[in-house]
Amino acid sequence: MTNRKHNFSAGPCTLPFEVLEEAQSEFVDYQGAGMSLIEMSHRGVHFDAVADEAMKMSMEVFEVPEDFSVLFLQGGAILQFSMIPMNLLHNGQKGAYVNSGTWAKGAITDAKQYGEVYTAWDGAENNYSRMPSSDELQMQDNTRYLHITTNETIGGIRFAEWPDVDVPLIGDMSSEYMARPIPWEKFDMVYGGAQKNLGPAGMAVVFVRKSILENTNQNIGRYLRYDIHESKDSMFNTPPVFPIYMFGKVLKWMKKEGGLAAMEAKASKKSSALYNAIDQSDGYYNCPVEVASRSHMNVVFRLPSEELEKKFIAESANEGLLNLKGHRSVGGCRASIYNALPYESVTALTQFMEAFRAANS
């Protein structure tokens, strides 16, 4: 297929082309069953095998220790903003949050509805241009966890170094899932929406330490309880069938490509090429993020004027470089370079950037 565009969307994400082709070949008649997988019972033998394989593959590819469980939940990452404090905060306990930008603020806003939370560090005074160092975190007594958004999709910043604190971490990794290894010993929970790096929209992938499920709040609605989902292998209700199916295929593709180490190396290579194009443009392109905190997934940049940015976005789209407009809350440009985006797409973008600068300086 020769008319595939270069898709820099922040989500839903670019998916591996071979995964899309494989799903296409199975869509109408799954393994000779005479129907699509998404028409079958979620408790039938076909989907049971799909879900079981996806769970096993997620533990393998993410290199997850045995004392964690994986949950496939609906509601995306935003529902987790509420489920985390509802399940984990007991009377007298506090949740600490790093306010690193848009998504962290959302997590803080929702958590305040269900427990005592506080901001351990606020990036507002730096215009969310960097992540904090560990010694900047102001932790309070009786803190149950520190919540971090490991990569801010809109602001284009990430934690290059993991926080070193005396409480368990909980990480929203939506926009960099499977882009680098996770130090599991630091975390009680890791979660994220699948639509940034792992599959289509409609599912959150949650890894939770099994031991904490013994002491979660049970006075909440059943769907909101982690212990119930874990005990039912994410089959408490009808699960997000199609996202689980696609997630499993993406994981198999990632494993074939070399797993976590390969994904991290590719992310570094792609982001370095794009940041080099920005930094070597004599100031024509500007990244507002401090170098040490630059995201490897979401590269944000500005041009000399908003008019030039509009022209850049329009002309790039004409060249098949799509979804480069920055988020409406911050403006500018943004290139999301998730795992399945080929390096050739980054090359095409950097070449266009140079040509555009030459023609519009």
The other form holds:
Protein chains: 2
Amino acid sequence: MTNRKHNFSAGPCTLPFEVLEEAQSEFVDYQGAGMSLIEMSHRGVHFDAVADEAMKMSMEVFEVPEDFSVLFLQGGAILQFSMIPMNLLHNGQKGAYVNSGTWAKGAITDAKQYGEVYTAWDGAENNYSRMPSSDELQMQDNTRYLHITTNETIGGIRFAEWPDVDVPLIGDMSSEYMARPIPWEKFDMVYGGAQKNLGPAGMAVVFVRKSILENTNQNIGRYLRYDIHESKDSMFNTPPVFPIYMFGKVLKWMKKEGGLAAMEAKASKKSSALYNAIDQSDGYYNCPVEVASRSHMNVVFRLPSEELEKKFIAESANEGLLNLKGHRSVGGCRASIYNALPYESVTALTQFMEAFRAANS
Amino acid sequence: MTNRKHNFSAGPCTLPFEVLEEAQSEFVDYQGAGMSLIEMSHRGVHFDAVADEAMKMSMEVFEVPEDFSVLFLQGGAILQFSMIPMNLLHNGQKGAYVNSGTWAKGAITDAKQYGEVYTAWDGAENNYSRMPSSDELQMQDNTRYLHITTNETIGGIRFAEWPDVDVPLIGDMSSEYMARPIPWEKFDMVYGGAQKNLGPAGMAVVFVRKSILENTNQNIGRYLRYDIHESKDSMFNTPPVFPIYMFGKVLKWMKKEGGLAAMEAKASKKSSALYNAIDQSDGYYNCPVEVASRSHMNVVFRLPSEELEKKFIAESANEGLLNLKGHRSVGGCRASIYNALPYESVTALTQFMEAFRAANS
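Taking the form predicted alone as the starting point, write out the structure of the form predicted together with a further copy of the same chain.
To see the whole picture, the full complex is given below, headed by that same chain.
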């Protein structure tokens, strides 16, 4: 497809081209069934196979141990902000949160409705330019979990080192999902919206340690209960059929491309190329994030003036480099370089950055 | 498409064929944008136009007055079972529910977690074979709303006449959404899952009277608050992009086909043909639903024996008449004949029913 653009959107975002083509080819008549997959009962043989494979592949590709289950839920990562404390906090237990930026703040806001919550470390003091080290975390007694946003999509920071604490971690991985291995023994839950690395919008993928479901709160609405979803293999109600189907195809693509190790290596290579272009620009481009906390997925940078940033965003779009505008809450520029973004797109961007600097210094 | 089957699935279910073909044609490259619609930012110009049109068209096609807003949410109708009492019941107000079957029972179960709830009429006594008349409803003081399941997908019953009570109605219309006009002045909310008449699974469409949002509970997680979704035009978080897009196309198809009046007339014609085939079978086929409460969307019927039902389901499938098995909780047969099911499919079914009876009497 000659028209295909370089898509740096923060999400929904670029998906593997071959996955899109395959989905298109079978969209109207799924495998000769005489109907589209989206017209089928979610309890029929075709979709059952699709969902089952997506579940198995997600465990395999993300290298998840067997004492975890995967759930396909709705409401995005944001509904998880409520479901986590609703299900997990009781008997005066506290939820600890790292306030690392926009998404962490959202998680804290919602959690406060459902339990006692405290901020174990607050990034506001340094304008969310880095993640904390383990010895900076101020943990309190009777803490049920430490919630972290492993990668902040808007601020462009990530936990390079996992926190070392005495309580289980819960990680919102939305914007770096399946782009790096994680130490499962530290986690009770890992969750995130699908619309970055996993597929189309409309689904949250949740990995939950099975043993904790024996002790979750049951005095809440059924859709909000992890134990119910788990016991029904995410078929308690009609699941988000199309995102599950697409997720399965993306997982197959990830596996074919070399799995988690390959995704991590590719992310490292792409982000290094971009950060190098920034760091070697004699200060023309500037990344406000401390080096050790730099995201491998969302690369944020500023230009010498807001005027130049506007010009940069407009001219890059003309060159087919789309969605480089930073989040409206922080301004500047942001290149989201998720798993499916080809290295060629990063090369095209660094070349454009160089040319733009030469023309606008 | 010569292979296309007659799809009587209760949901997800048959969608307009031309909608599927159109979506397929623009799936990989949306309107020359150089990317798929599902790869685009939900805050970009393309999707903004898609969502805006779907909202406007849904108000137009469903003939919704301007003092209502439409919300595109996730979690299916089932999450609404929790959100309704969470948002609406306070200060000791009660929620009244008509227990008309499986779905109503679910709504009652969840509502009990969030407020004082009572059953204004219980269909269990007559095995859920009919809906109540208004004078059968036992309303209590201090009732905030009467919740009804306007059509029970599993039991195959519907409210032919709307309840006449002194409190606002809230209607779960999932399985007869946009298949009949409703008296908006009686309702504070109408909601339902999209995966029957509206589009693919993964979205709940909620129509809410704007004035009630001034007084909803704000001490709940943000995703669960109607007022927030309404104030953000359903863009509080990443919405279910693909279902919204498909819903817009289905709405255009509905409008082109003649709108709500045409949908209602078609449903009446299709369901009459099927009920006639049942009633004129000398008792071979039997509909357990009282005539006045018969659904125009989900036609349930029994055969003389479970053995014959199994045979009927197997042989009909061989003839390309799919998904005629009743819900696993009640058995028997069920033909779901939603808006997009062509009349020809009903004709094919009634012909098959006649032939099957002749061969198996």
